[in-house]
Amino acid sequence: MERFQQNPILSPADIPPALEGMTVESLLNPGAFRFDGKTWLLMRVAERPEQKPGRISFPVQRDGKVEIMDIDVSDPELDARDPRVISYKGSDYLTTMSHLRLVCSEDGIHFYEPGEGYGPIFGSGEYEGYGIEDCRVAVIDGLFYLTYTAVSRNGVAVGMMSTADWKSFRRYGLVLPPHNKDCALFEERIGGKYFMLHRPSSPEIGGNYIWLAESEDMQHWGNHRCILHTRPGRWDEARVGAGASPILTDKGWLEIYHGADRNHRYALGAFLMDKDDPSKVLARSSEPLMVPETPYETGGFFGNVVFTNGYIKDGDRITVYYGAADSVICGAAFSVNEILAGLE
């Protein structure tokens, strides 16, 4: 793995805030493709209002309008210990809306928005009030297929659109409901079949692995599988899930995860499914692919986080783009022959 020397490669402060009012405060993880003979990044942008001293603002999306929340921080029914999320009168909330923004660059390094027709993609109805998270980006049958995590005071679940020039898009709303995330679909069929990835979470019991599931017209899903559990006492402990779409090779379906030990560090490993049966793991890391490191990886909005749901291959090279700190966005290279030969 060698990161880029650019790195970070974008950060909040190019990126001017969609929402009047409010301050981009951090970019996150961002789904990647190729485009119009470019390289391109679907980034989450997460906004909050400008905080004032004593007391805590943050926006929440009501019938189509964003309103925004301010509580003095001495109010006794505010629980304001996470960063990201605020537990206020029995309700959870975010302390930031995330909406979804394309840049593009010629050379996969210096990147910059496209200008007019290629607006924010923010979220839409009661299932995404609280913003729309961490999108990867399949291509299918010569369409872009957008899987993306909806949150609301619902739950967390997963939205899907699709477009084929990033000006127009059919939203064909939630296609697996509350808790789940991390949804990567396989790029190629299996036996007339499509595929995904995709992480429901279970906090009483069982835990946050990785699940296969498939569909015979990408909207209904079913013959759910459990196919990758946490390890304990691993680097890949507390929660494990899908980064982008798989990686066909030779040797079968390879896909870049992220895991987390219980002290909240994230990092990345991989794991290797059978060709024509993705429901039969063959090999997996035994040690990380890559973890927080350097400055910006460590310290931020959510220190000690690299976490991938986008990369671009050229041969056996894959540039894989990852969110650091839950602040900023990076590049790092990788080799798939070598991901490979350290599987076990």
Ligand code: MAN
Second form
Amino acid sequence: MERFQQNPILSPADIPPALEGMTVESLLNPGAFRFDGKTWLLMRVAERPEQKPGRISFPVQRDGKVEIMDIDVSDPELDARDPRVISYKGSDYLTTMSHLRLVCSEDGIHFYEPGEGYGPIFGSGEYEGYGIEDCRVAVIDGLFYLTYTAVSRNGVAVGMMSTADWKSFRRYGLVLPPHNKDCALFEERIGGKYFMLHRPSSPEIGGNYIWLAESEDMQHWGNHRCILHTRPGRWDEARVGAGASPILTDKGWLEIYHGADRNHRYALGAFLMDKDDPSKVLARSSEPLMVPETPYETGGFFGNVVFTNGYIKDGDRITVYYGAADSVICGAAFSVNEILAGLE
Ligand code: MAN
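Could I have the structure of this protein in the form predicted together with the named molecule, to go alongside the form predicted alone above?
Now the complete complex, all chains and molecules, led by this one.
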């Protein structure tokens, strides 16, 4: 694996806020795709109001309008120990609100905003009131499908949209109810059916494992099967979740996933699924492919995180785009054959 020398390739200062009065707190976890002869990223942009001393303020979307919650830090009903989540008067909120933003590039390294007509894409309706995040982009039957995390007071769920031109979108609403995220679609049908990886969370019995589901129409998903567990005492002991669409190789479907340990360190690994029956996991990385190491990965809004949900494949080489420390966007090059050779 080789990190781009130019890392980080995108930082909050590169992107103007989409909403008036907000600042861009972080850029995270982009989906990646080719379109119009260029490489595109669909970034998650997390915004919040300028923070005043002694106060905590954050945006919430209600009935299509953005409202600002503003709380005194000494309020005994406030718990703000996690930089990402706030608990106030028995309800949970996010400290930032995310939307999705497009950037494009000729060389895959230097990205710029494409201009008029392309986004930003905001959450809408009662299941996206705290924003939309971590969007995967899959190309299926010539259309782009977006699967993303939809966050609201009702929980964290998986929403879906499709588009042909990145200017107009069909919104399907939630394809999976809470608590679920990390949904990656297979780009080809298997036995005539569509498949997805997804990650329900179970805090008490069970855990944060990767599941497989199938569908006839891309909207109704069933035959759910749990295919990848966390591994006690290892780098992926606490949570695992799919990255972007599985890569079809001659050995099977290769998936790059993230694993977190009990200290919330996020690293990347891979596993291989049977070509004709992806519920069979044939091999898996015992050691991570990539761990947070550089200063931009270990320090930031939420340090010690490398998280991917987008890549561009060019023969054996894949460029993995990833979010570092929930702050900035980076890239690294991998060889598919080397990943395959390292699986056990
Ligand atoms: C976790 C983190 C946050 C994210 C929420 C909701 O707390 O990944 O960054 O905003 O989940 O998805």
